[in-house]
Structures are given as structure tokens and as C-alpha cells.
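Encoded as C-alpha cells, the following chain is the form predicted alone, with no partner shown.
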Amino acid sequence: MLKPKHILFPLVMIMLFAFPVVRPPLFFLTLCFSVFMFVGLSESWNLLGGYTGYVSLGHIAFFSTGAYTTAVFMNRFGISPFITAILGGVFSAVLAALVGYPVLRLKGAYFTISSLLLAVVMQLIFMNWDFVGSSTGLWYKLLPVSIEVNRILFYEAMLIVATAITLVVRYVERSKFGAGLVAIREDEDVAKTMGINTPWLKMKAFILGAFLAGVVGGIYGYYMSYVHPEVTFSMNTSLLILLMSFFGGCRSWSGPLLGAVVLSLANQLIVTFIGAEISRILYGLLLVVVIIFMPDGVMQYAKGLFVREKR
């Protein structure tokens, strides 16, 4: 017997493939564009610091390594932006790879810090590389379509890109390297007495993670057309995926999924008639909120709430 949650997924996701075909304004293709990047850079978030604990601030590092990968294949060589997204991808996996051993010794405090310098020097080393464009940037060689098109297009891909990032998420938190990472997160001590491979587990989940967050920014470079290390390594942008994050409820794979959908909108509206400024000190206030009253995220608490209710 079918489940209304079988039916809903599909009819859903046609909807959203569907909507470029009723041809909306261009701004309602650029925000949904900002929701699906927002939803897949999250839930690569979630491998490692939802699932494990391991609070990081460097993701934006393998999200903007992707966004640079695009543009100097594209600009250098010709290569469609659609394959040298999983260039991205894979450049942001051997990152991760080349840092993760020493960093991932760390933990609590000392790996949020170690992390947040890893999108530091990353920023000044691509700040003063003359190979992609130092401080003035690079700009992209644009598809020769329209603007319309240029962006259904990217809007379909952003679209593929999130839903398949949630699907591999939601398929490793169903898993056998789920369980462990999960079990990292409730006593790494523990985890290790069991057996577990601890290490090599947050190594897997840090360099998966960080491919996944490279496609997002490959395919994100080129839609913007440029790619400034000011723009692509912005901590504002770090925030926002913490704070989608643990908004949503980073335990679980939805989390992360009603996080960004829900703040992409609100910081769309707070940006457009507050200013970006201010936007800042409400992320921030809002996160301190959410740790302390919702620390498991807005999906627990509301089903704390509907428990309590029951009862």
C-alpha cells in the first residue's frame, strides 16, 4: 500500500522541474536557484557536522575550490560548466583530503577554529594567485543563450544537484557508516571501545562533504558569471549554512532540508527590505536563539511539542 509521503515526493519534484515550463519573472528563478544551492550546500554540511558534532566553518573553503575549478576550466580550456562542476567536486575532495588528517584530530572548539582558518588562508592564497585572477577575479565565458534560458537551465541543474545531494545524505544516515557517525556524535570514546573506525570515518564523511559542497559551487560560479574570493569565501554565507543547519535540526537529514528552505526565503525578504547589514545581526541572534532553546533543531521541538500535546 502506497504511502502518502510515495506520492507526495514525486508529485512534488515534478512541480519543481515543471516551473520553469509556466515561465515565471527571472527573480522567482534566481530565488528558487539560491534555495536549491543553499539545500545542497547543508546537507553536505550535515555529514560531518550534523551527524558527527564536529561544528565546522570552513565548508565555504570546498564550496568556492569548486566555483574556482569551473571557471579556469571553462575560461582555460573550453570544458562545459556541467562537467567541470564534478571537477569541482573532485578538487574539493582532494582538499579535504590533504587537510583533514590534521585537522580531524581536533575536536570541539579547536577544530571549529582550525576549520574557520582553513577558509581563511584558502581566501588569501586565492586572494594573491595570479593563476585565478588574484584580487580582481575571474570572469566567465558565458553559453551563447539567452538570459531566460541561461537561467532554466542552471535552475535545473542546481535542482538535480540538491535533490541528489539529499538523497545520498538521507541514504548514508539510513546506513551502516550512519550509525557510525552518529555514534561519534553521541561518545567518540565509546565509538572507539565498540570498534569503530572513528578516524576513518570522519575522514570519509569530511572528504564527502566537501565534494558534494564543490559540485554546488561549480555550478554556482557560473551562474553568478564571476568569482571574486571575497564574494565566494563570504562568511556570511558560512552562517547561513550553520544556522539552516541547526535551525532545521542537524540529527536528521530533513533538518538541514526545512533550514534552508525556510531561511533562503526569510534572507531573501530580510536582504531585499532591511539590508544586508542588519541581516548579519539577526542570523546571528537567531542562532543563539536556536542553540539555546532548540538545540536539536525546529523539527524536535515541534515534535516534543505534538508529544506533549498527545499526552
Contents of the next structure:
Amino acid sequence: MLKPKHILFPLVMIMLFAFPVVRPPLFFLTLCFSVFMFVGLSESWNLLGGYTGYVSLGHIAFFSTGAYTTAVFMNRFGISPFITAILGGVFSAVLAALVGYPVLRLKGAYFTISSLLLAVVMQLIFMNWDFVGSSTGLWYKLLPVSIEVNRILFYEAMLIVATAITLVVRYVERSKFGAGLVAIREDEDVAKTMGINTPWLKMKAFILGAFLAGVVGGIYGYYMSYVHPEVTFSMNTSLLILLMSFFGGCRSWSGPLLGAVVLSLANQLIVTFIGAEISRILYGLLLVVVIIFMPDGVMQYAKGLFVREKR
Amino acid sequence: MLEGIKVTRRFGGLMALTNLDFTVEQGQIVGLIGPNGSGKTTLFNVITGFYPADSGKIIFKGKEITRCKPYEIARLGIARTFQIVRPLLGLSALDNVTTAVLYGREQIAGMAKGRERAAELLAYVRLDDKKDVPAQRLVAAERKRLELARALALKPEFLLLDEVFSGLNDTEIQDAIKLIFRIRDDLGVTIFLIEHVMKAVMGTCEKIFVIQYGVKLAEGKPEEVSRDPAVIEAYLGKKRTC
Ligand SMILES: Nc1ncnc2c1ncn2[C@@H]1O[C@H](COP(=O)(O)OP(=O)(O)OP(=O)(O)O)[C@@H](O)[C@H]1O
Ligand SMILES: [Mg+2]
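The block above covers the form predicted alone; next, return the form predicted together with its partner chain.
Full assembly next; the chain just shown is listed first.
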């Protein structure tokens, strides 16, 4: 049977793909680009953070690994940015595999703090590592096409990546893998008695999430044409990712999608028209409100209100 | 089928289990009783790999499993329930069991087939009408049956039950006993159960181990054990304490 969503989804996708054709002002193109980027980041974060409940504040470490991989491999070896984006994903995945073993043995706040430390330590390393431009950052050599074409190319690339990530996460959620991850969140010991190899499953989710974030980072870096440790490793981004997933609801793939779209739009508008400081204060407050009053996200919260009214 | 040799487990200075020997033969229903804090749950945690034994050996079907991880032990066919039942509260009864089916020994691939099998298991413990109810909304007796269905979802050969009768009323206990016999007779599962409700143990088990302070006090047929002076003293104490 044909449902509204069967028409709505392709329609929205076609409109988004065709958007650059109307030659929108750069502001709108960048706005959409950052929405896609946050969709990709929140969805990939959700694999571990949402399904298993291992709340990471280190996701930007993987994102930045991707951004830097693209910068270095393009500049030094002249490799196509579409290939380096994948390469960035691979490097992020390797990084996740290396740090995952010790870090994923920790639980709750200990895990969260050590994931934060990963981002902090990496930022320090990149600030002092001359090969990657240390504290002056790195400019990208742009592809030999006009700047407009460049932007459109990477707008489309990010759109594809965000869509692909969302579909991957949705697929995982409905698979045996996803069921196992949720069991870990609900009760890790019980998950073990079900025969679930919990360390390995957490590791898989961590590595897959890192890979996807690395790809997002690779495309982001190119679009911005410049990377700097203070920008790519910004703590703010980590908090935003977490807030978006919690806001939309991190039990389902649709939560981070909703959260990323609503909050990154709101964020861009506030930053542009009011000021970055105010936006940070508002986000802090929002995070507190969401975690206290709607731990399952606004969608579940709204559903709850609706059901209560009907009774 | 399951054998423990000089199993010892400490918690800091506390000897929770000391040189405990036990055997459970295939097809038996064996009971484990003892006063509060005597180490019963600890023994189950040692068998299932949650608290590795400090010394001693555990052998399952001729293979040593002392150092195996909990999930490996589950995959070998040893399922358990928890004394304080632990349903996955955020999930429906069906999803609780489905996950166990998918990861267990059924060799079932695919969500749809997994759900089908899970529904059968829920029907087996007479919980089919609660299939889509979140585990959070089940009452105690239902949660126990859910826990049982989840353990069976593994397709175990050996089942460890930690106080499944506690908190149930008399008719519920009778039902539970019948269910346990059915699990043994229909599914061919060997059962090792911890129990406080004396009547329930006497009626179900063909062999009973009694432990106190982590040391084996007695072992044998229910009627032998219940006449054992050491057991009577452990349970009833000197007149004053009871
Ligand atoms: N994780 C732990 N850390 C420290 N001590 C523990 C731990 N688990 C159990 N113990 C101690 O080991 C002893 C045996 O506990 P256990 O839970 O095995 O008793 P039990 O026979 O199951 O009692 P009950 O009938 O109350 O369930 C107790 O003294 C308990 O306090
Ligand atoms: Mg106990």
C-alpha cells in the first residue's frame, strides 16, 4: 500500500538535491550543508550513544580525524577528496579500534569522561604537530573548478553521506545487531546471559560510528576549505551532537534526524542573528531541560502528552 | 553433566564458597538450599562466569568452563534466571525474548523468524496475551515467566533457576512446579535450582545440596536431607534463634 511517507521521502530528497539549481545565496547553501553534517554526526553518534547508552563526548575526535585526513592527503599527495573522505573514515575507524578496547570497558560517567579526554588530548596533539599545520591550521587546495561548483559538489556529497548514514543506522536499528545493542543499554549482564558478546558488539558500534563520522569530517573540511584544531575539535560540536540526539530521542533513528534538523537550523539562526554566546547559554539550558523532563526526546514526550489527553 | 570440583570464591576476606564439590546429572532436577548469604547465588554466578572462581574447576559435558566468559557459557547451553528478575524494562515482552532467540543457539536468522519463535516461547510460559506489553508493566509473577521464556530462548541444555518461586502464592507455585517439570520432560533440559520455599524443593528435586557459609553441609534425596541434624540446625538454629 502507498503511504504518505512513500511519496514524502523521495519528494524531500529530490527537492534537497535540486536545491543548488535555484542558485540560492551562499548563506542558505551553507545552512543546509551544516544541517546535513549534523544529521550525519548525530546519527553516527547514536549507534553507540543512543542504542547502547554509552554517551560519548569524543565523537569530534573522529570527525576531526576525517577532516585532517582529507587536508593532508589532498595537499601532500593530490588525492581526490572523495577518496580521502573514505580514507578519513578508515583512519577514524582504526583510531576507534585502538582506543575502544580500554575505553569501552568503562561505564557511565567514566566512559563519558574518558571519551572527552580523547578529544582533548587529540586537540593538543594537533595543536603542536607541524605536519598537520599545528596551531596555524591547514588550508585545502581546492579542486580546479570554480568556487560555486566546488560548494555545490560538496553540498551534494554531504547530502548523500547524511542520507546514507541515516539509512545505515535505521538498518542497524532493525537488525539483530541493533537488538543486541539495545539489550546492552537495558542491562549489560542480562545481555551476556543471552549469549551476546557485549565487548565486541560495543566495539563494532563504536568503530562503525567513528568510520561514518570520519567520512562526514572529510567532506566538511573540504567545504570549509580550512581546518584548525580549535574549530574542528570544538567542545561545542560535541555538546550539540549529544543535545540533538537527546532532544529528538536517541532510542530510534528518527530522533537524531529530527534533533539535528531542528537544532542546527535554530543554532545557525541564533548564531547569525543574535550571537554565539547566547546560543551556547540557550543550548546549555535546553540540554538540562531535555534530560530532566524528556529523557526519551521530544517526540516521545509529545506522544505521551497526546495519549494522556485522550484518556 | 555439570560438575564442580573444589570450587572456591572469595570477596575480599569473605569466603563466599569454600572447596565446594557438586554434580548434576543429565535429566535431573537438583536443588540448592541454604540460609541467607550462604553463597547460593554466588555459586550460580561462578558457574555462569560472572564471578570467576578463585580456585577449583567447573566442568560441563566433559569440558572445563571455569575460565569462560558469561556469553560463551550461554552459547554452550547454560541459561540462567536472576534472583531479582531483570527484564529489559524498556522493551516489550516479545522483544525481550526475541533478542535472546537471535543470539542464542536456535540458529534462527532474521527478525521475523526470531519474533515467531519468541511468540511461541511466550505462549509456552502462558504470556502470549502480554506479548506487546512493555516489560515495565508486567507484575512480579509475569516477570518471572518472562525471565524463564528468555532463558529458554537460548535453547539451553542446562538451566539455573535462582529462587523462581519466591514471592508467588500457593497456586502460582503449583503452576511453576508443573512448568519446571514440563521444561525438563518436554525440552530435555537439566535443571539446577536455588530455593527458599522448602515445600517446593521437596516436591520437585530428586537431589538436594545444602550449603552454609559457602561450605557443603549435606547432599542427598530430599527426605534424607530434611532429617539431617546439621541441616535442621542450620535452618532452625538452636531453639532460641527461631
Ligand atoms: N559482589 C559481591 N561483593 C562482595 N560480597 C558479595 C558479593 N556477592 C555476594 N557477596 C557476599 O557473599 C555471601 C554470599 O552471598 P549470596 O548472594 O551468594 O547468598 P545467597 O545464598 O544467594 O543468599 P540469599 O538467600 O539471601 O539470596 C554474602 O555474605 C554476600 O554478602
Ligand atoms: Mg541469592
